[in-house]
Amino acid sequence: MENLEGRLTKLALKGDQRAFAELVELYKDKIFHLGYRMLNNRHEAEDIVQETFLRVYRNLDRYDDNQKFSTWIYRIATNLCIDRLRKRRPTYSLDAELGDQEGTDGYSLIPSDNVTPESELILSETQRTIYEAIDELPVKYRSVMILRYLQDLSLQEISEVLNMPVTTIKTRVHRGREFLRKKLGPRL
């Protein structure tokens, strides 16, 4: 995979649009999943995917082929997500009733994702509970936990993506787990 990515980046640097399109194809779903898990918003995750590949395209000449391409692109996407989270306005509860419409809450304003019974069955209640708990983590722990457990990156790869020492990553993973253990203990 790394060899393929290396060849594709070199070809893309020379202006080969098909090579860049293959890089997009390799990573678009992974970047979307990362963005969706960090931001909890399908539209923002789609924006993150576009912004990530735009930055990759503009900065391909700055890519150091001594490091893994996946680490570089995850770092870009993660930083974009963190920037969005910092800029967000205060969030409002979807459970709160809307003042001007009796009996209507924020959930009624969310467009349907066309959830099928099959997809609903696949997404178990336990997964939902865990995802909700991850979403409640502070950003510095959430990004590490998502990269570690949902993106299956090693501690070293997370260290490179977030540009932090491995010891800091270990500490954040430990604290994130402790937070989840306390949060999920009564629920699971």
The other form holds:
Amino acid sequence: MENLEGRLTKLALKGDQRAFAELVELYKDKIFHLGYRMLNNRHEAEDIVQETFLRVYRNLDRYDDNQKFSTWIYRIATNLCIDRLRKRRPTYSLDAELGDQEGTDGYSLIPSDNVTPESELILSETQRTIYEAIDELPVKYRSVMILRYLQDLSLQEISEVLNMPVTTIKTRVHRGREFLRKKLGPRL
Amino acid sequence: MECKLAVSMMHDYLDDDLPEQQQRDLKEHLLSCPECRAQFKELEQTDMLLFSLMHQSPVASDELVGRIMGALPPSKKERRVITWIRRHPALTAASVFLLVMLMSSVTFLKQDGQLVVKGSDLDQVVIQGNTVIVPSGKRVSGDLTVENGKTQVYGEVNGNVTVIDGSLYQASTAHISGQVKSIDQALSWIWYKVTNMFSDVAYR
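Same protein, different state: after the form predicted on its own, show the form predicted together with its partner chain.
Once more the chain from above appears, this time first in line as the rest of the complex follows.
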């Protein structure tokens, strides 16, 4: 039987906008979560979601039915996040003004600034510590750990998303986990 | 078992990737090595904490879907038409011209309800009200075209007879040397107009 995403992509390809809206509904929060943890910023995460779906839409005719839709969309989103991180890395300093908006500097990118009072209550101290630790991970480990834990993908799926051998993914999960253990260890 | 190997097995275990026999070996080692036991506990807790984050996920703002749908480029089908137009400007212009011309013909057809008789030799023709008659014994040399009227042919026509939006009666004495055409629908009317236009252009 054909899966839901496969059917929706076919309909969307025929010009059915509602089918595409359905796909957006299905994946927007997942992609947002991915972007939010990768980039640590709400705005940028929403940009990533929008850009991802734009790319999906433009390349619908290139989508291969034999591939899982989730793999495809995660690949697009992860690549966009990594591109963005690469671009901002050289000028990345917490004290430097970001230039595009007055009065915003690196500190405004830190997630705690974006946390609403409501979610502040739910967010425990430990969880915040974990998020901070994830943010300290080098990008290549961060993407793997986010896909593994926050999106619950299997090692095989991650290897398909990132287009890398499973053994590489495995090593990265192990190193990432070890890194986080060392960061969190004293607090556990 | 060496502690280094044990650590790698711990990770495999957390990945759900450790065969049963090795799980037992690892357990055995953990029982005998307090350091590895502590490390395993930390790793396991890290693992659990990370998984717990999944359920506590931030949600994108509500207007995001609208924004995404609004930012989509026009669908490929529409774009195909546009690129076709861009690639064939002359053909597009020609077809637009043709379309406008046909549309005006159609409106003309609907507006006009008057009897129109065209021919090169109309002296031989008798017109009674709405009826055009070619009496017996008379001979019309050349074509005869009647719009919006009845046509009755008793005599001879040395040419084509075309009836538009009307009826044609041919008596047994009638003789028409050319073609007989009856046009009573907009489409064939348009076709007639177009072919006539082209032959007019060609012969002029």
